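Starting off, we have a lone chain in the form predicted alone, written out as structure tokens.
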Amino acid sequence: MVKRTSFEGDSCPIARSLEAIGDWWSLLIIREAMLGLRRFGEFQSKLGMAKNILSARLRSMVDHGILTTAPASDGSAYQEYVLTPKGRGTFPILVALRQWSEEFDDHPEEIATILVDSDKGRPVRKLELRAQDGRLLSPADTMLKPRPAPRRRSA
């Protein structure tokens, strides 16, 4: 088996995030957790993953602080997987991937669901990147610059 390159400690924030959630199984597990799944068997049944792969992904997401384990809510001896605030923070990532697919998929009519506001029942607007003053930004309107060095405290 080929060992995957680790991006832990990489200076790029995209590479660092891929270390934690960069494979499709992890994103699908997070999607299902957001939809309410909590138990190993539920994830395995819904996603059709091999148990060893699911176990490794769940362990990795717990290690990265995306999921935590909790005693089963029904009082049984099982444990459940619960999204942490860090895990719930992936919601805009999943929405962006969904919206990208809806726009560029070769067969968008085959997509079975639409994302709607649960209060009003209306489709969610497309995510937009805006400047602090409200201007809509494109890639040409952005750039990367070095992060300022942390200030040193004087003794």
Contents of the next structure:
Number of protein chains: 2
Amino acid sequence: MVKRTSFEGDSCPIARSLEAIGDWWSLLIIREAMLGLRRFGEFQSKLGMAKNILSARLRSMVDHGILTTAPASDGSAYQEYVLTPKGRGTFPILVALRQWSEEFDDHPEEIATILVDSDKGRPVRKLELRAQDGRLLSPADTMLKPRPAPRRRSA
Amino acid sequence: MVKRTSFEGDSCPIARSLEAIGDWWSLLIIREAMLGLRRFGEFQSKLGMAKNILSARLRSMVDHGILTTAPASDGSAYQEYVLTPKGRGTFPILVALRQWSEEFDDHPEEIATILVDSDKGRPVRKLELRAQDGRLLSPADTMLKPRPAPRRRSA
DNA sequence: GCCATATGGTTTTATGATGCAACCACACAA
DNA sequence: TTGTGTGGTTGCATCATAAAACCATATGGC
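Please move on to the form predicted in complex with a further copy of the same chain, as the form predicted alone is already shown.
After this comes the whole thing, all chains and molecules, with the earlier chain placed first.
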């Protein structure tokens, strides 16, 4: 088989995420959904992507529990695609991608938008990773530990 | 042309990130590099990916300034691939992907590792997005604003 | 009712990307 | 010289993607 290697059974959580949203379009669809788009045609015209691909992606994300199809909203017999909590949970990923571009892109002047807090209208801070006790952590301050084995008996 | 649509000129910072690291393998390669892998063979055997694909990805990431080729280190006439600051800057993206799996994956018991702070050995907190004044922000507390036009004259 | 048009897709077909295996180049060792 | 390991490149089969055509169901005009 040549089967574009699936990460489904992989034990790495990053690989598992990529399995669901690691393709070209999914995160952009989620981004648009986060901004309020709901209808097939809206996504299609906004993103300019092929309709068959959009169709496949939407279905895949529905299967993964990232989107749900809501029956209507304006009566028009069609369905809408709305984010589930799992879908909205990708927000930090989108922000991280955005901030990475803002910080390291070779042509940051081409970036058209900035993310601000809607209350004050000022740019948000960089995402920060903290320890349980609140210390700010850099990559070097972290390490991976094997997950404790699930206790079978006393669950 | 069918040319797998490039996001290179896109003004959306998320699309721009995906252009560089939005494919199947790049983030996994970066993850391994973050853990200390450096040599072609190490990546290849650890990730189990085809050598030609690895070769293409490494070259692409070098072109994007995410990796650099260092001439040696153990004398063996070959080169090593090490992360640049831009490459290390993807850390929050990896953490965000990891945490999304941890929170929403259907089979979280299959996730083998947890990210801890190396000082205390305790799991890290969730990534948090804050406003300039320190308020914790949810997706709904944020909005996108057009970037202020670059002033040509008084730069 | 009848035709035109918009929406929301699916099907068809062509090409680029990926996966695998084979091959090549180089370094080093026996 | 031959052998072996590393670091790739090349060919070919298959998969995914893109573009466009096609289809089904409303909606609107007449």
